[in-house]
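The data below hold one chain only, encoded as structure tokens and taken in the form predicted on its own.
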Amino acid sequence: MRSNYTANGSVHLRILSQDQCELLYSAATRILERTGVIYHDNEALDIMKKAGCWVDGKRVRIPSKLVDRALLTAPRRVTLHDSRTGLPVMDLEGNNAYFGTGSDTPFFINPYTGQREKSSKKSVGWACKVIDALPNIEFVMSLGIVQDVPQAIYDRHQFEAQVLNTSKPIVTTAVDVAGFSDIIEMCECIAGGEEELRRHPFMTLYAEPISPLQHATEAATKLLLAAHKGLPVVYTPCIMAGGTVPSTLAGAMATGLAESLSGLVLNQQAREGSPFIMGGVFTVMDMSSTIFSYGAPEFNLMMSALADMAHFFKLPMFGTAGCTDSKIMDGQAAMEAAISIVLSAFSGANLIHDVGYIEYGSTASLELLVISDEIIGMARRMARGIEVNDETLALDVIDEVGPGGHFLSHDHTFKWFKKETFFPELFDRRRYDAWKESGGTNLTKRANTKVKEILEGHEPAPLPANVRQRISEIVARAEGSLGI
């Protein structure tokens, strides 16, 4: 037994101090009640009015009293299932960190020309086959909005897409309320009905507030839907600090809580105990581009932050990495995304999205998909930290072996160097005369091979052939309200 003897049992990040926390939730709960949000929902008005907040036209100004009373009602934990087999697959709670890519961007890149192109409901079936395939990626947004059918619609095609080609927890966009309800109808389908769903949710919605400090109609129906369903929901700010929100980071970040903890307040009201996710995505506007930057140092700085909020809260996380500025999968791709993924990782946020972005979030590459995967696995070693016991200091093993000896056939060896050491695929540490040989590819290349084998070979798990079917005439019906 040993005294005053602390363990870390792994690599933990932290940004703010307690205090910092205490500060930053005061400042918001002071927005809520100084300035208030807007919400342009009647419901949303009602449900805020008959909780006690001050209501002024579409403007609610929310006591304090209600974001605590929301804090301790929200779940500390949200468990997402696997959509074939009903297991729970992530535990969002804590520090568990799991990653994922994102959604509606407007272009991809083929992967078998180069190009940049429209994405469709063909490159989000290819997104969706490769996150499948990706043992570190554990769950699907859609990497694309369907643009080759009718945009009043294209949620259904989407989450259609996306369903039939994995069985990994999916995050999801909707058009509007029907859409969300058409698409919870497909997922009520597959899960079994109503309940089983609750009990076993594989989808929950994404939606965001419009910054600063509003909630669309659109935005909050999704949101009271979710919590009359009981179904997890994820409500992120997406802010720019300087553009829609101050340029000082701790306003940028007060200014952002506010609108999530606004939106955790309508979702609670409306349903006690409903499953809510907070996060965001929190960056600069570039002055020189006017871009929402994925790649800049306060980008990252603030989703650690973000992170540190959430544990603060005791609420699940949605977090973003694995993204990039760059136009292309090159070396400013790599390393933007490689520092996103490793403090993402180290910060503890759970549900990490966004996997594979360049371009600002305006394009989808599945090779920064496939790179990110092995950098996440690379992320994840470094977070297990060092295993310190009697059995890996090997004091007994050094001994035997002695000076001038050597350990590669030693059985302690063999028992422990696959569980100690990352081994990469795509990051080549070969000689120089083996690589040459091989080819001499670089990543990138190497990256591109990979994406076109998991295409050409890899099958998600079907859905029954029944389900396939009412799916698709959810997806009918759709098109058929447009008179189509």
Given for the second form:
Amino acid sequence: MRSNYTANGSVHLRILSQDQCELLYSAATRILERTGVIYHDNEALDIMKKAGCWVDGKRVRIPSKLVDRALLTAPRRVTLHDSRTGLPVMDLEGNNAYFGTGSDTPFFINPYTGQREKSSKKSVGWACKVIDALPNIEFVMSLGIVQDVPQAIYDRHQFEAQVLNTSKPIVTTAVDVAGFSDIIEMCECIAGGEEELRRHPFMTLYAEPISPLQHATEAATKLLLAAHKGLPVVYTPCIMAGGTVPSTLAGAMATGLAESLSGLVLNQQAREGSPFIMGGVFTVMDMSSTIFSYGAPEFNLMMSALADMAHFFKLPMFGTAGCTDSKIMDGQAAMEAAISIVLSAFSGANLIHDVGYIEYGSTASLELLVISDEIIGMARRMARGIEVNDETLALDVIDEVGPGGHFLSHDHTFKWFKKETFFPELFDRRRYDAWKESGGTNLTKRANTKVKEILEGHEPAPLPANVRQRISEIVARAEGSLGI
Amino acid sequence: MSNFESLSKAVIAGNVGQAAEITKNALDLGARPMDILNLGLLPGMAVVGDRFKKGDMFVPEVLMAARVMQSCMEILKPMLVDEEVPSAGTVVIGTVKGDLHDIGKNLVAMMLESAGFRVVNLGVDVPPEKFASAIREHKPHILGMSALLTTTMLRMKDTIELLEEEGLRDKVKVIVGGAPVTRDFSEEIRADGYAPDAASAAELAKQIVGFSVSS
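Target state, the form predicted in complex with the partner chain; input state, the form predicted on its own:
So here's everything in the complex, that chain up top.
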């Protein structure tokens, strides 16, 4: 027997030690006590005052015991479901890493023309169809703003385009609380009622504070609506080191965490036990172009460190990966996407979004999406690590084959090679002649072909006709309210 | 008989035990050995070849399917008359003198066997004289030579020249392969064919045999 033995069940990545996590948590709560945050919403201010915060106009200073309490009352796990079957498909907790797209880009690269176009209801439908077909993409954000409809209610169209084209869970943005209410109503129709949706959610709401340290009315009311409905909400500070937060990564992280935690306190004070997913796109402002970088090494470092913090807090976490600052699908795009995907998979963020973002999050590329799907497959293989035991050491097999033999036709190879090995589809490993004869294509070209094959060949599971009808009525009702 | 379909499936799945059992049962029930071969085993192997080409099946699975096929053939062979036992032809194969690399050459040999060829594998470090005497002895349709090193691949040329000197060159088609070998090189040394990988080597061999039979 082998006693007192430790095995790595997967690859580990940690940026922060336990002590550094303590220090960052302490810093974030000191920011909340000393500097405080602004809530622009009156109901939020009332709730925070009743909870025991020091409220001075809109400025709220939060005693750290309220943060401690919120961390205890928020659920450790949020489970998301398939919208068609109602079956659980993602357990957001611990180190479970799931990947999905990003939301609301103004542009997309049309796979048929290669042109950068304004995103539309059609482009969002295309994106969701591709997402639905990809094995390593588990959830959906729209990958485009629906801009060819009235903009005051575009969110209803956007949600309709998503939910018709995929059964995977959806992280949804909304224009305002009225938009969220309509989207929730659509989801209740699909789930079969308010309680059914709460028990088996297939969507989570999404909101962002405004850095530094402000909760706008829309964000605060979304946090409250989610709490009242008992639905999960992703709350995502998007901080720019050197711009909206200090240029030192520790100070940047402390500020971002203070924003997340003050959102959490409001959400939990509205209804304790409400599911909350701590988000964050923590990166630098590029001091030359002033963009919010989606490919910087500091972004990757802080996102992995944020996963450490989420594990420290025992909160589900919304991560970011598979994205790039490059304007086109090129070497930079593939490299930046690969680094963030691998590090996210290794650090164990839970709900990892923005796969398919190019141009620092302004444009969606379906080619990058399908390439990233394959990178995620590779990252998952690496994250799985190396299984070491008698069967995998295979000493009997090695002895049987002996020096100069081969393992190609051995039963052990037949049994294991598929479990042990990742097989690429887009990354080309053919011999030169075979590659040349099939057109001598590059990765982007093969990705584009795959995108078109999915768009022309994949049929997402349909929703029942009466549910589709109800959804389109809710969209029409929203349009009607505008007097259209 | 629907058992032929499950036999094909057992070949594709690489399930030796199941395929042997189906074969024996079919014989017990009075099926003709040729039907078991033509309607069960061969269609299964055809699917395997197809899937491998498309990238849906992998080398160890093809080899396992070939092993299933061979073990069923062991059962059938005593019941088939000689001309019914299918053989695409004979191939003598070896790694050239000075070179001990043989995984690629063995893979080619196994692919040839699964394509129905009888393969005489001379092993590694094979001098030209040994290739020549094997041709005299086995009278193969094809001679296959392999090399992994740029230094040893020149021994292929030596072998071909010896075959010419001994009047054996037109009795056999020579095909070459190995990591440093190119189509240009194969033409330069007056080989009859070149294949970049094991699967296309088997394809090439089938083509060559097809030509020699019809001509």
